[in-house]
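The chain below stands alone, shown as structure tokens; this is the form predicted alone.
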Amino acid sequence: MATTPGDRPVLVVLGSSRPPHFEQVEERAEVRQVDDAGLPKAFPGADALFVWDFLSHAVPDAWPHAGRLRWVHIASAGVDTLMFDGLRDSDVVLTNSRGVFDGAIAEYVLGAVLAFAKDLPATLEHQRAGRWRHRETERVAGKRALVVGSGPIGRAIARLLRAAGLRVAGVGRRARSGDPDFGDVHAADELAACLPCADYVICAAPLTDATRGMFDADAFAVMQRSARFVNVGRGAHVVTDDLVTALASGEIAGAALDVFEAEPLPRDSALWSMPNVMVSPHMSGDFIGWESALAEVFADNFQRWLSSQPLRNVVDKTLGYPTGRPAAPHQAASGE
């Protein structure tokens, strides 16, 4: 591993705030903490990059200065901001924070499903207005949920929905049956055929060229008019104008949206005021203590990197997500 004269690697941390509990990392590396503007100057001589500000888009423009870099880790499950040609085509190892947000996002999805079924938004509205308005609500037991994305987040969602009594199927890269969490997993090219059968459609897929814009007018047109759409994947999975049209026309019954094509969601977006829409500000995975959990994932991988052990959560850069195949130790730690 290439090191500094003090026998410590150079680690660039991209973000305006210091990660919590970072002392052990700082003891073993020369840490250069920078914001977006400072990244190009911090890159020369750096061995590793920790993208602590996972919303940053600064890495592609600064990449020409990253001559010695051998490892990039991002504090998120999604890596779409790093899927540019320079990194994708290099031998730099990319790892993500897979596993931190699975349970919290699954709880958000279950909460959204229950909120729709039990008409909780209307209950709160009537309460604020002082109206005693009795209604009947839906059961979730026996309803069909289609989880698009069969990775760890999709699996956590499937397990919780099954526990609540829903019948769950998945959509992933390849079809298979007898899956312990989904039962049946359908191939991605079967999505259109699966959508008409679902009462709840949950998007939890990674953002790739193949999944970008997959929920468009054609997709919403084949969904049940009583179906609800939940997006905890990425905003770019959805053609927003097509979703607004489908919701306004009654093609689908409702949507719970945690991610959007433009974030923050513009104030003039129709989604804010639609009565059948729940909007949250990209927070479905952000539980109390999530920043510490993200820092711990990096610290564990940093120790592995220093010790020339295989890294966890190595992203297949041709696919855009981890496949479970670790990088060879010399790839992760070598600065040659």
The other form holds:
Number of protein chains: 2
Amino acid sequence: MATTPGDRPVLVVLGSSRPPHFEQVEERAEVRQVDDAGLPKAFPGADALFVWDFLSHAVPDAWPHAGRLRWVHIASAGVDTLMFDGLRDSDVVLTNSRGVFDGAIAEYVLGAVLAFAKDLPATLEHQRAGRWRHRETERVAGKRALVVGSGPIGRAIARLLRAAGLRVAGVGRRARSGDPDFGDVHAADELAACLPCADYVICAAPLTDATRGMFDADAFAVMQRSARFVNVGRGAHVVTDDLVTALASGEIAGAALDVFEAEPLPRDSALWSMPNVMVSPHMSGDFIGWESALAEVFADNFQRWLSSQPLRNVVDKTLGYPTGRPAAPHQAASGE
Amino acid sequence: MATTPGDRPVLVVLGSSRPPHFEQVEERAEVRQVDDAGLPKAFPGADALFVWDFLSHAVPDAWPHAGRLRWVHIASAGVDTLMFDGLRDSDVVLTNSRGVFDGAIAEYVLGAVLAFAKDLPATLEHQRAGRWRHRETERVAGKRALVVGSGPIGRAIARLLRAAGLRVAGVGRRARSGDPDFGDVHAADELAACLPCADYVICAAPLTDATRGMFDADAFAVMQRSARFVNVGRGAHVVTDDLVTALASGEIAGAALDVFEAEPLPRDSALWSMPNVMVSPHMSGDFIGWESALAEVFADNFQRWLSSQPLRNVVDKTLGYPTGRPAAPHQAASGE
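Having displayed the form predicted alone, please output the structure of the form predicted together with a further copy of the same chain.
Every component of the complex follows; first up is the chain already shown.
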């Protein structure tokens, strides 16, 4: 690492709460815990940054103060808040929390799919009014799901939906067949050709320049009128106004949204009160114990960084997500 | 069958709507379609009864008029409305609609389990109020489900919950291990010993004298305070007052109820408005197309009956459900 042997490295923790079980890190580093406003002052002399408040947008503006920074780790799967030129063009290594959220998000998606199929929101509305209203509802077995995003979260979703009897295909950067989780993976530029086949379209992609706004009027126009859209990626994957129009006009049948272009979702958003829309507050991955799990992922990488071992979950900054290849030790220790 | 060769048999259809695709049956039988009130008059001279309105309770009272009846088929899995002495002690063959509902009910149960784990009802409540309220929610992977009832519906539930990552055990008439769907099946008299281990207790049993009221104060008392109870069996499996007390006192954490002692659920039932209770109107198995599927099951058995082939889904009247063993042809044709 970038410190003189014997010195403790300087670690900036961005976020207002202390990560759980952080004693072991604190013993081995000079920890500067700051909120957004404090970041520019804390940056000078820092060796590493742990973005614990992964919703923060403070890093780009503070970046000019990050003189000798060598490593940034974020407590999320998405790294879109860190994909700015200053970091991308630097030698600073970026790692994420790949793997923590996969299973929980997959369960959320399957829960949303079953809630749509079994008309659960309407059942709860009738219950609230004390109404006994028998309806026929849909099977999910045999229905077609298109999972957009072939990273670990998309894979977990594909596996779980397939286990529940749906027919699954994926959309990823490269087309391929015989994938163990997806079967067929279609290339992103084939999205428009894949959408018409899907009963459920699930967005679990990383947010990059290539995927921003991919769910727009053109995309919703080619979906089935009976299709449901589930977004566990990022709000900016969607052109929100186009989604509202598609839902209002019946171009698609429903949406389960856990992420939004603006979070919290503004009070005046039409999405709050649209029929067949389920709004959840960016919580699909946040299972009981998630903060401990995130802190453990950081602590493991921190130990690796201290001992100049390859870091886990190194983001390919040209792609915007990890490729699964470990970083060479020199990446963590560059600058020594 | 019981008619003179050349004659068309007399088939009573109990229910106010005509079953779908019934032309082929009507060509080969004299069909008398009646509602509850018309049953006593329609019974004399009838050879077979198709209980299309499976919620009807009219058969026992009309039974003394069912002189030469040889076969009763019901458009449901449960045959509890037909388990009265007159039918049980007669030679009349009883068949049910085993298999039609299995997959749909399993999906409903998994949807309920995921709705509990992901706190979906609260999410929808917050949405209705325009509130952005982040919470941590539960995983279902690794949770323990106890499926009470080891018939085809219980098996489908067990398979689907297991596919979604839950650990599953069953309760059936006989204890056994190594079951392909359940792993361990515990005997019904071990229920009290099994309940404390379960995060989710699912009732999918046939309603018989042995299972009536099995979920009573004693059963709820030994469940975990975090346990959820899901009933897709029959309302009479549950002592409703005991369930309400257990929910109100926090002895169990929630319930998803599709069946009730009285249906429709009375307007003054406390269940309608209890927190953590999901009330659905006896619809868990009623997927789009279920009526056609039920009519097909009958039409297949009707064809078998006409040609003196073994009937499918013959109920063991001493047990109250089919054992899967085909009836010998003479059962269908007894009385010739």
